[in-house]
Amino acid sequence: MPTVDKSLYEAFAPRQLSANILAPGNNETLADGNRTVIGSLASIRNEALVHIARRNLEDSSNQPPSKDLNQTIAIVKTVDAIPPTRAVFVNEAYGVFAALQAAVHAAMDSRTGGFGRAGGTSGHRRHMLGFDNSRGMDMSSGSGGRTQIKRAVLRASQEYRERIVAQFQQVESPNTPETFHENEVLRTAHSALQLLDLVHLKSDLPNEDDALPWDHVQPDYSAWLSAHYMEPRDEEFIPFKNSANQREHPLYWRFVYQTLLRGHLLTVVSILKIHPDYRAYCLEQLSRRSNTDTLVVRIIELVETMPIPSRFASQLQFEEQWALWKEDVERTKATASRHAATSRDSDEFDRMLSVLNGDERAIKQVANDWREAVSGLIIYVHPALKRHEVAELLSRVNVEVDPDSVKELVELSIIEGNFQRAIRYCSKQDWWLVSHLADLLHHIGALDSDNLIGSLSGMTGKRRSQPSQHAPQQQQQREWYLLGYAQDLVSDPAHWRIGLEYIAACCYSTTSATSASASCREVLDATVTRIPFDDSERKFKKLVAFARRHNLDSARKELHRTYARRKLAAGRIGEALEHYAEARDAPQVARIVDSLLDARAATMPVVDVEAGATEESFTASPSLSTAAWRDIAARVSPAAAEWHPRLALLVRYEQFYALYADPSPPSPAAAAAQLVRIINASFGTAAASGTDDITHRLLPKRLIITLLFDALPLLLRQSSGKDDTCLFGVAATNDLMRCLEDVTASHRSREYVGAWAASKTSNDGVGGGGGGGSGGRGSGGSEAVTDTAIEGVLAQLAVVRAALTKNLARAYILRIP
């Protein structure tokens, strides 16, 4: 039995990841072990973290297990959709890409006419290649708008094959299998997009004049021929340049062929004039002995004297210089016999004048394969061949293509018109090629309009079997494909704001608001929700400002309600509030500024119900300026205290504090009508009229206890006889003694001072701040605090009772409304 030499696959193929648990053949034993693997995938970066973990057998819980990080097993990462090479190129290729857009929008704004699927046209008729032009332009139709759409799509074009030069300039030699396969997608693309340009976007294209010139293909397939497949090639072509006999050179008929099915005429003309005959020839001519033309000399000249298309202004012009031309190779050609016996290569000259002729079988025969068979019957068979009239050619050769060449396969598909099977095969090596190509074909009318399903991120849950008003979202191909390079954008870190740019681009289609671009809109606003931007403040404004530019307001509020999360947790509370205002999150907003409000509770100080209260007891807390949710609240803007209640709070109550602390002799009195203005605006109206209006239940009873103590600082000032006025009336006087009972008088007056006990003896921040319902749970509740806290109290707020009594009765003496 023969052995197997596993040698060169074990030299060549990737070593298996181990994580050194178990001895190499002995994996059975991992079933009975606690050992396991664990990993992550972080999301939208195609990473992989894995770890070796530890699990108890006998632990029956959900727990999962504990990780060994010290047992890192590898970080797993696909291969990069976009290599780094690339960088430079993706940025300008974007460039070319966003100016065609804008091109096709202005195009289509000042167009009179109907385009593209969503006006239609008037005419019917099917272009030669096989697709419809219903559904695309119809240039016969003459319209401005569809003639600016196919000259920028040209210009897209040229400019994408320029930026592949030069990203193929700036690739080393393909010496490893990266660089290989980056320069066989570079070739690819612009192979495909030269061959698109000469065959269908020049194709009946109108001059600057909106007349049609002369639409004639040779030069422009002779470009292609010698940019992509070179032949003579120079390392062949050198050796037999430099050789002694070149005439008995073994690949000496092969060039003349080559360079004559190719064009290139002065490559000809130097390749005859090396030839034995022609320098015979010539010692004859210097020595005068004869003035008989050799066969050579004869096909010399009708070489150098061959019309060319370009040279000529109007094609009626060329065929009849042609026509004369032709007359010439035929009476060479029939004269060719007699030079028979002077020469020995007469059969190789014959078959040359067969080629200048125009005859199929010969330029078949000579034909290395089937790209100088067509440039050979475009030459000399049908010179003035229009551009959609190459694919005809192709069922006079015999094609044949090497199955796992994608270059040769999406190059014939190009030129068949069959552009659905060049961007399967485009897809086999890169999605910049099947996307742009996609691109420009969509723009001219050239991809079917047959919609795709969506399966991209932000898509899900959306099936066939839905109802009718509930179908699922459909995608144009040109959305499909360019949402599938994007996605390749978005996961690279790099590249991740032109992939979102990208996504944008589908969402504004060049047709009409389409339900693919409703789709788009979808995809596009889950995926700015999923980029991470890792505390990065620097990449979070580029994310709200794209977010806002392109109208993306769930995705605007998503973004700065996860970056107030990342704040929060960080303990930067006054940022985390405004991130939270600016998504409209009212319930984070609610808690964070009820913790606030509970912090302040926390430094409040505490009235000594036997000794009596005095103001200077209150005037002498540093927390009236040091407070840091002061600072918090001079950050909120005008917008988001007009747009949630508690913010509006907030900073009254600021302004109420910096009245209070201000030592001239007008504060208190404009402190306590803030005050009353507080009061009134959360909960006094409501109070008033004894209604239960949400705006009653807004504030927490909690906080009610937080302004009574507030407003005693002020009641004792009158009464200590510091003023003589009176600052409440009887009206801000009646609304706190309500406010008081709302307390005390309830059934669940303990449950309220509890909380309110609660949130001051803590003093945890926002953390202890509770969700802000008017029972006051959210610091704790009653049942974290002592039967003497919540009785002490109550003593205060007995003592608040008896300051707002005495105020009431003055306020009557005082006649003060």
Given for the second form:
Amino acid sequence: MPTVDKSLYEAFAPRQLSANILAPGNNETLADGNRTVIGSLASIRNEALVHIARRNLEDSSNQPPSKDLNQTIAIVKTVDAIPPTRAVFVNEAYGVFAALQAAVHAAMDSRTGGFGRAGGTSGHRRHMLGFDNSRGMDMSSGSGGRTQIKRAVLRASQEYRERIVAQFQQVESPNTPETFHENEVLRTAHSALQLLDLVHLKSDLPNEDDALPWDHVQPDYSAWLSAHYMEPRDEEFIPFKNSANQREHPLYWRFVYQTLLRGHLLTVVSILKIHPDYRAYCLEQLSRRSNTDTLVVRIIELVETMPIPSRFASQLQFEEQWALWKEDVERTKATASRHAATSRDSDEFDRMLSVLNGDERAIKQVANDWREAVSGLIIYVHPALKRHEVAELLSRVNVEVDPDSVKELVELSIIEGNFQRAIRYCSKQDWWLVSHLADLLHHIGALDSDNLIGSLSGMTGKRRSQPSQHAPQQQQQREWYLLGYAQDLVSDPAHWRIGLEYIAACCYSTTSATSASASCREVLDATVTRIPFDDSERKFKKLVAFARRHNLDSARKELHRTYARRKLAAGRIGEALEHYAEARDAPQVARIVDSLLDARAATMPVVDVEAGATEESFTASPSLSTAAWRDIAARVSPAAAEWHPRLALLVRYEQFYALYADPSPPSPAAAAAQLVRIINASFGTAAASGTDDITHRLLPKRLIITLLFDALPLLLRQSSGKDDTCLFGVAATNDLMRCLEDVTASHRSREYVGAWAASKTSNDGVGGGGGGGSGGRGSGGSEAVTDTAIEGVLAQLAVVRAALTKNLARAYILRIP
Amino acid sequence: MVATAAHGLDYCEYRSTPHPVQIRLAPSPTNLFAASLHFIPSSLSLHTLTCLDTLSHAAHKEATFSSSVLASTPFYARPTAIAWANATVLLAAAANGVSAYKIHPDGEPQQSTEDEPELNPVFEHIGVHAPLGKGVALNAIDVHGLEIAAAGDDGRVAIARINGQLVRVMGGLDTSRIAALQWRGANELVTASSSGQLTLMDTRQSGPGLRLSDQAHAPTPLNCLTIHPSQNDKLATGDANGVVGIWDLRNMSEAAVERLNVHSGDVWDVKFHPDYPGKIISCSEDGSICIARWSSDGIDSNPSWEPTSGLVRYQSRLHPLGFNSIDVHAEANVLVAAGDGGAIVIHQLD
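Previous: the form predicted on its own; requested now: the form predicted together with its partner chain:
Full assembly next; the chain just shown is listed first.
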């Protein structure tokens, strides 16, 4: 990875934001002097609201400019928490994260023989991408599960690094402060995760590869060093490599030692073979002039024969071979003084032999930094060093760290196993790294079990309202960091979806509903309802599906309620009713149903009292609104009808209307029976005596009037002689008469009648004012109608009364009970 | 772009536009071009898909795909649906109406900007019209010959010609939302609504059309529909409960719906395989793509369909989010899908 030029930060001025509410340059809108642009910063989402305002030139006070009614309000994003260039990486990394949670889940499941969550939560398992444990990962209950989890974490760490490398290719040559910062973040993240792998994750992890039955840190440490600290020095050596006489170059021995300490033995050999001593030895060999050994040749032989741990099947075999090799080194070093006069580089050769012999002082002397020193110690002093022992070497080298280098500080912290410090340093750079590092550490049980007091928005109120349950509610570190990252994602319109998934990953516990998971659920509950729909049905459905998947019932209802409000405002009454019913918003459902029935009342023909009523005067063709309310009523689900009596009334009424509209027998009789059932269920004897649900009796009285007028043509059908049978028996007629008296004999009869008249004459439909519940609309509506209209309705009710009286007599005569 | 292996899927790659709403393959027998519609930011992209090594596929039963974005163009209104009128004309429905684009795949690839969208050499904007009037957002669109059918947010369906000439407006009495529509021949349209009903409309007649609903089950909102490529009395729908329903239009009074419980979340898109209509391909919010084997005699002979038999489920380990749209290229026998997070999936079907 190449170095980056920090001067980039100085070279670039702060990014200029444009609200795009005015064209750039001298603008006429502002030129007359009474207009200005004002803005306010919103702390949430890093946004600013900017708009044009009116300025009073004569007002010298410090009053802020007033808002212009015709202004354009623009939202300017000041800072992107998630850079757009990182969009692919963020999504890919989430895939790895989710796969890890699923793998850990499966491992826990297999370890415990079921998840063991209280309350039968196994049904949630497929919906949960993450989980937490109130005490971090319990690593004591089964080595098989622990190994499985550790392996899953290791795999996730490696997959994160693959994606970091892919992302790094996009910002390899940073040319803006943003890409420069991104470059640094990716370097730190890759290095931190690689060190976590090699020091902690692979430690005590049985190797799946039978060819490597014993574990040692050497190759992985060298790989990490080469990946992160090779290229800068490599660039330095370019002039040396291009030199005609490389040995004479001042960097020759530096290069030899560096490659030696890093374990690049082939490079060491190749560079030693261009040494003049070796060339002279070769010439002597060609001319067969002598057979004398030289020091450089001995060193080359030693380097070439050095035992490499990975080539040995067991640690014992390696150590036996290593001991023999070390004896060779010691013998060579003991005889090195004899070659002092034959080479002008005898001191350097001696130092090389000291390094090969494991002389710590020599290693530290030739090492450029602590990383190379540690590498030298691993290779030449403790070649079979275990992974967890690397930290011990740090105390034996001179660790000099650039205090401004977050990367280096993080690296040291991870090697030392001080993960809290590592996370603290990571938080100076990037929240992605913090949250994902914390997640990995949590799963291997390496994160302290210290809790953090939740301080995220949306939780404070809940804490106060539930002081006795979990006071104060605490969050696990993993959850806290993940929630922080998730909030960045949620605030970004492009990443809200995975932001919710990250929050959801904090919500499930492996043991029971802990306070931590409960507080995360509160955050999730509060967050889901704050995601804007962006006027998209698909987005709304996805939010509802998410809420349903995670059993966020209140959030789901709130989503439906919000959507229903929008649909109602747009005049889509059917959809509004559907969503209000889903939201279980009983008052709104009642209001809409009442309005639908009022719309039906509005289409009812008026009885001409003077001319007398006939059946024909009621036969009107269905109007548009009739079709609409019937369509809506036909779509009410059985479950919804069971939930709300007003919906049940709507369904029954639609069934009645279907029979009513069909003049052919036996529809009139069935319509009459259906009407009686409605009356009985809602206003009749059963309801009035209190045997039915009390909510039935809360139905508005104006609906009784509608039903009575609906009954009139059926009553008139009999009196006109079209039908010999009596559609309403004595009991049914009595019920209808009782309903009529409820309206006309009440001291509020004019109010009830006025409400019906108002609903009939009103054209405002559902979108108008008026409250739900009994008489709410009626009391308001009766004020708007004239006394003449009320008298007219009362006169029409008198016609109904007369028809009922005739029908009662007829029912008695025909002995119809 | 080098293909990356996905668990169970041949190719899965993320794009920087994270919310693809729909993906549709151009009806070209030779080229694999896919248009994708993105919600945030609102944009339209043209992808070219290539199978890098078909011989390898034959030998190793695996294919290596690559995909690259030829061009993207921003969209100025909330996009909802796209449809190819032919191999070179693409229609996109949005809150402001229907936009038509002439596609020039050989144009110099470049990203158009908000300032100069018309300079995009790949997407030549050839017109926009609002068949249902300004302010009425369009939910769904389909093309048959020269006629476009577009369903509005207000429950109406507009029939217009590609040149923008309005033929007629139908419906308006549907109080539910029309989620999908498709032509069924030259004069008939089928719509699927959020009330769980299908409506068969004859474009030559006025009136609300014939309604069809599943009489045996509680109505569930429908999200998508597709008509059988050869038997146009059969169609498949996807609903909010994860059910793919196969409907028989021969009997409108007694709805015969075969229900395939293949998903656990909203089914966002469903297709009959164009060459093997016995395969019904669906994608869902549950993050899976399923291929269910189905017989056209199934409704009569096998009402109790076993969900475990003849079902192939594809799910990428690294893409746990939902898939929003799928399409199948008949000649190449290739499935493409677009999912949340900007995932583009290409899979060689057996």
